[in-house]
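Here you get one chain, nothing else, as structure tokens; it is the form predicted on its own.
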Amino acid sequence: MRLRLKKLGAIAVGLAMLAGVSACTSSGSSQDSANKNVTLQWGFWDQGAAGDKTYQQLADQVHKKYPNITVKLTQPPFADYFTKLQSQLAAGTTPCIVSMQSLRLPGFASALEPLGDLMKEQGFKTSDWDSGALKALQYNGEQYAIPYGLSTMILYYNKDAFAKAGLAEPKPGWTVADFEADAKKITEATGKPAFGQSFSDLHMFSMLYAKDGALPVTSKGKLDLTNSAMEKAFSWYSGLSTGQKTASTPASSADIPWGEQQFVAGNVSMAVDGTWDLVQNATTAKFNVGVVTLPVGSKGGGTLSANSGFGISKTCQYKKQAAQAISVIVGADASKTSAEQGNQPARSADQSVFFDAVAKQVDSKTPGFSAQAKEVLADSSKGATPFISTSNWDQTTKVIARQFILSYTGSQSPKQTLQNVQSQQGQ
């Protein structure tokens, strides 16, 4: 889940009220009117070059439906964003539509409108919305942003891969032990790390829930990395690269997403990614690809959720519009064109014309891939439980990058590594 935000410069505003039409940030002092011709700032992160598209189409939607609104999306790379947005924020250029990922939410609340009065407006109704979906992007009871899709993490692997090692593929429900002899099979058999490691914290956190339980933040926000459950699971993740060596470790603190990276490209034969990748990853990796849910440990099983969605800036001058711009963007119409376009919906009703997608893109690659789908995203979805971060995740994240890589590398002990982390961020 990539563009730099355009800043508008007190020349251009000025410019634009000239002409009739008023620019949105986070500064002035323009007066809302329903009529009024507006240009609506949309800060999204990178969707890729077919996810571009869709969210251009539906920013292109608003405006045909309410002429006197214009919506200008600018998406920089997901690693970029929230750096960005902090700095907007300090100078005032805050977007109106502000895109969400619900682990950032705390640490960005205090700079969104809740939404509950805006979007009853519109006509939002809760029950036309998977609920784990909706709830992931609230805080303190409060609705800061309308989800636009479902997301879960599941196992991809190459199916050419198990084959060429003379393996079953694996079933939902298969363990850490059957993980482990298939990795160490594949690894021998083609000559490459089977398993690809990541620094993502949705991917790596999942893997670790998935084996012992294990979680990283408190349910009341507070980092807790030297909890006994993620110092056993951190430890033997590390040991998958250190110890059984069937694991690829990333060249660099900076590679973010590695495991994911690696496995499209061919070198690692499975990675953990989530479920907004599924036809992307199906389609653009030469080889087949198959999906399973996340290997479950002795006290774990089950898989790490997190949502993200659309909302309103506080300092947005035109906050009436920018509702009737995600009303546009979130409605019926947006979400069915997008769940045609293979992205899993958090509208409840188009399901089913999400698998109809995959099946269409897929399925002549890798016969029957849409049906193991809808297998594997039940299965991943019943077990799913929201990622619970604190209010300085985007910080946190950067430092676990720069200590877990001594980790996987073997130069720095994983409860060494933990506790380097938890002193340096922990609250």
Second form
Amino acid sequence: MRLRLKKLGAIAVGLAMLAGVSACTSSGSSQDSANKNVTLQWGFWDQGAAGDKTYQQLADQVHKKYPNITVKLTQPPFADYFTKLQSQLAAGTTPCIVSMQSLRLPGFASALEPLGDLMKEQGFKTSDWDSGALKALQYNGEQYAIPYGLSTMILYYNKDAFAKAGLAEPKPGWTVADFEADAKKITEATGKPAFGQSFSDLHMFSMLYAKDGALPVTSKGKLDLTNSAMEKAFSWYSGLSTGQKTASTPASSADIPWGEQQFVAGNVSMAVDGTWDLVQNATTAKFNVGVVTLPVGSKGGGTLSANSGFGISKTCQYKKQAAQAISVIVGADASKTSAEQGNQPARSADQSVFFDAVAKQVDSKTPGFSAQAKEVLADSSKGATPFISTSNWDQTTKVIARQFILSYTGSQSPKQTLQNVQSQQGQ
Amino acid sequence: MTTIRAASPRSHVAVKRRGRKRTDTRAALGFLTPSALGLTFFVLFPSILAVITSLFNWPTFGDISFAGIANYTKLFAPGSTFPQALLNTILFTVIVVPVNLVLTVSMAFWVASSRLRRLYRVLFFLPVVTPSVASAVIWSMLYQPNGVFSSIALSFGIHLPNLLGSSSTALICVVIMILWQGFGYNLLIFSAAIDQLPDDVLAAASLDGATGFRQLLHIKLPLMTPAIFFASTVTMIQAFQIFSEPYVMTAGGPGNSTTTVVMNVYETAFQGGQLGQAAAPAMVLFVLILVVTLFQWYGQRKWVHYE
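Right, and the form predicted together with its partner chain of this protein, after the form predicted on its own?
Next comes the full complex, this chain leading.
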């Protein structure tokens, strides 16, 4: 009997230890009760070597301003970040500070804390920020994340390829007809398809939006791939590889960021990418990079925008401290530091700092790049529409990649492809 | 009157036996407890939890509610990709298992007859110990339109299609990669079985005139059936659980031509955030593997020779 009681006691102690361990890790933060020190986990995605260093410095700055707060930054690749976040939510180990992209916000808003009152306490003023950037991180009228950058989709091109084809470089306001004609000549001159197709949501849908004003999701967050504008625009986009033979098709459905990667590798001469890659693309490519607005189609052109920012998880035990940390991470000093590294800031005051940084980093390699970028970004921002997604967008993007390749390779009609995705993912 | 009876030697032995039995039981319990605890916490408990989860509407975050068998009926609802995933998984298994067995048995005999047998065994085993994701990335690059295979074919004037981008070739390309990767494991098992073939039986068979192919078919292969049974069971279970190779190489496309059940589970749980809905296909796969394994287990009596 005594032995049995001992055994039960040992099991109880073991379970208590297990419970203790889970309690320590469940909030994404830990506290030393004696010193009132708080450790906050900050989940973010990989920003490249230079970007990772910048954000680690920002995490350190939080500790300098608030010595009781230590921020621990983890940065998995972007492709894994939201999958990891799902599993952290399921396991109750969500980081206190959650990085969020506007496209994914509808799916994660219920796991985040509305920031209105918390950020007011930190002296947050909406007038300091680009209004579009703030709006992109709102859901049902509530602010769930504070943006750190501005991102619109633009077209990157290989200046050398245009020269080789005997073409004048494109200017903001160029049309779809201009794009098609140039793509044809570049394909002939270089022997490689001129344009890189993609499955990446922003990269692909922004081109369709510029062409025919087509949007894949309604303003209420419902998938709407079978609207007539989408069918027309997607038929055109698929036709760039199947009919006009001027586009490089992804090798498989797993190659989601195909066009933008092929561009930097020099395998295509034009690709859509975000302004967040402005400095990275221009300095990494082994050719002279130019940028231009997306080609204007039947509905007057335009582009899509998306923003990312930092929010607080609902399960965070130290929301006040997390708000203090965010106020440093997106504060005036941090914004300036980030802009100096070549990241377009969401704070209006630091735009000139950003363009000075672009000039410093790129103009020596490609003269005039910063002036061109300034003109193109201003033009793109004017015609940018925030990208609205559905609550199951992550899963939808996978289905899009699987189905869209069938139309890019010509083995399924664009209309059928759109219908398939709609029937699988339309809720 | 008190009678003092000396303990009989027989009863003394019985007490000794009881004592040893008790000691043995304790030792056995001591050895078994860690495994039993591990099995309970890491296999039995999660399995029961998975069954329970499959009966609930269980989002990653938010309210949980009882769903009954709704998660199972949704698997076969219009627009569901599960039937295609199940079909692909069965197709993968039906192709991979027999081709793998035939190839590895044949190669094992060839390797066994070579003087460089040890080197070959190491070389063929290398893909097994290479991380499958890394291998899948390398094979994706080989299959690309401008990759090695296309370039070789082009040098012979053959234009290959986009191998991983075409519904007609993507599945077979993934199968080839999986065969290459899993080849070394069974080769090692069969090589060991060949080394263990009793020389006296083979010598007797030769004296009776059973040589060459006849000896292979009627003596060697029957003696190897325990190894073949083990390899076929393990390979079959692995084939049913195929995930990382098609996920990295094709992400389940084009269309749903390379989507598998485990991929369906992963995406529903970690991209769709629906844990209950994800547990349902996992349960279907569990039952499928269980039934096929039981079928193999009972079927072995007819063709596996342990002596």
